[in-house]
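In the form predicted alone, a lone chain appears below as structure tokens.
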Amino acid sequence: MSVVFSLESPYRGEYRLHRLTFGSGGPVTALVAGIHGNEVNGIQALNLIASMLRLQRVAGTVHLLPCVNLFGAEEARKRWPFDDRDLNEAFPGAADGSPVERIALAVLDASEADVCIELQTGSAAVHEAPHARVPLTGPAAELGRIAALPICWRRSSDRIDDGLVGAWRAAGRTALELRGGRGGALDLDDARTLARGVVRILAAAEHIGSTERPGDGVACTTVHDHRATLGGFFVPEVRVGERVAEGQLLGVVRAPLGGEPREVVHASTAGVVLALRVYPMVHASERLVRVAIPEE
């Protein structure tokens, strides 16, 4: 493990950006997690990957940056704790900029690679099924297919060219995002699923040998959001990753006091539950359930 960047802190120990490197030479793959401090599934997934790589003879080079926003992680905070800025909105960063901009630039430099993968989770209120977010076509889309997570969401470029992944793409690198779980909570099953997806990608790049079997996930280009029309207490009737039929009951928005039903939510189309509101207090227009519609 090496320290690739450090920064003085106003009231605690020095901030250090750590990188674990396995192997040498090319090709090079970089894996980054913990841009948001409370998104711990990616941290666990990369730690699982590190444990596996220590036992492998790695061809080429694999860089791991398991926990970028360490100070945020220590306080269970999504953002950089000193100024409450979102690190993912600071890319591509600046050498003479604010602390988050300097960290962003350091991450971009430390993750220089042929293939770059970021691991994230849903928000603290939303549980997301493990899935890949990739462009509609190209090498990154193929890597999303190879990862074989439960869902591969192929998206138009105007929806993916921001944050760290967008900065990687602007620099000409093959980049994709893997997501799963919810902020502020460690889900070991989701972390293991994400790790298995990364192993498949590393094996396809011939960094390692692998005995991982292909998954049976679905690909989609269209998702449908079911949103609350009024505030209340949302009680789901489905689980993340569950296949649902058109018209199936997804959940009920109830009165917080007394539990009387206010709004019954049914699936507008058949698909797979990609994201589910797990914190029950909701306001009008907030997303309750996101359903991925499988490609034909």
Given for the second form:
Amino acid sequence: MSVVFSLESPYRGEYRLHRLTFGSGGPVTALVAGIHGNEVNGIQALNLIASMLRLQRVAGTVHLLPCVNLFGAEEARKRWPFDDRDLNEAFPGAADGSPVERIALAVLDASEADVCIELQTGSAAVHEAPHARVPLTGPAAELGRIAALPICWRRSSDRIDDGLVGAWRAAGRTALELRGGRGGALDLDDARTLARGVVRILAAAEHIGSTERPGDGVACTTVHDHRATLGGFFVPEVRVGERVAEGQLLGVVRAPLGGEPREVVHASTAGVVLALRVYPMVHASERLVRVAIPEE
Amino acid sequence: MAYRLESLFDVELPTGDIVAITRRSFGNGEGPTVALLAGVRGDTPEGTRVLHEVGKHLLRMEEALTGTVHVYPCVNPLAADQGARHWPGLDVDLARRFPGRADGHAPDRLAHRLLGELQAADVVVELRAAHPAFRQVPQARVLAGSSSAAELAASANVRCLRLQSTPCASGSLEEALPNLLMLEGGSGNRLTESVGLELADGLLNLLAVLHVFPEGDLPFHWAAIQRPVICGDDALLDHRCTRGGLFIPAARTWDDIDAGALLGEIIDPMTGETREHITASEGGRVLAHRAEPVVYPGNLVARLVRQ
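Here we have the form predicted alone; I need the corresponding form predicted together with the partner chain.
Full complex below, order starting with the chain above.
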């Protein structure tokens, strides 16, 4: 493990960006988690990967940056705690910029690789099924298929050019995002599923041998959002990753005080639950359930 | 009541409580319609104060109004209730949600509705504030391509007019309204008496220039209005620290600084020893400086404008 960047802090020990490197030479794969400090599933997934790589002979190089926003993680905060800036909005960063811009540039430099993968979660209020977000076509889309997470969401390029993944793509690297779980909570099953997806990609790049079996996920290009018409207290009737039929009950928005039903939410289409609102207080028009519609 | 209070948008909370976003409308003449907007972020009470100062004068000159003034004193009341920058609960920055969407969550629907109303006005002015960590002089910003907004901004009693080459961010109001005139000054979550009064006088002068009311009804002589230093992005001189610690400023806003003059120092918070001297890279006026002293390497501590 090496410290690839440090930043003096006013009162406490300096901020350090840690990188674990396994193997040497090409090809190079970089894995990054914890850009948002409260997204701990990615940290857990990369720690599982590190445990596995320590026991293997690694061909080529695998870089792991398990927790970029270490100060945020210590306080269960999504953003950089000092000035509440979102690190993911600071890319591509700048050597002479603000603290988060300097960290962003250091992350971009430290993750120079042929294949770059970022691990994220949903927000603190939304649980997401483990899934890959990839472009419609190209090598990153193929890696999303190989990861074989429960869902591979192929999206048009105008929706995926933000943040670290966007900066990697702008630099000409093959980049994809693996997501699962929610901010502020460790879900061991989701973390393991994400780690398995990474292992399949590392095996396909011949960094490691793997006995990981192919997954049985679905691919989609279309998702359908089910939103609350009225505000209230949302009680879900499905779980993330669950297959739902058209018309199936997804949940009920109830009165927060008294519990009377205000709105019953049914699936408008058959599919797989990609994301589910788990913090129950919802405002009118907020997203409750996102259903991925599998490709034929 | 000499103004019309209209509810623009209702935010329904999960409990069923309703928070109304309102506007006050003054006059109904055939002259221009001007929209004055504040509180897109919840940590900018200066703008709200300024608009109510302007409102007091508009009430007094009701008979003289030949145009219409829509005043939106605070369009993000839930955030303002907490002194927070973002929409609470959703943690959404309303200032980055334009043009919004009709079927989105509450901030998106508000942005959509608000933009529709603002597009109907002849002139739109938004009051902003510095980040709470900074203190800045009254200044105006417009997009460089908008000559009409730049002309108006020169009448707004500000120290500096910045011609911005591009919108500050995707989803910003100026991206959706390229002729937007942005006025700002002071510090986030603070009222700064001198800044508020200067901006209020500037807005009244601007309304007179637009013939919303006769110039003779101004509560001051037009000659008292100051003319700004006009600059582009390349005239701004940002000074960042390279060490962490406590920033102790040595200059005040709008001080006229020579090249090499001391702007402040970074000290070790535990020993008081100086870690870094921050000196002016060129001569200029201090447009803004850091008011919250705790800094990390790379933090902006002073912004000068080259004269």
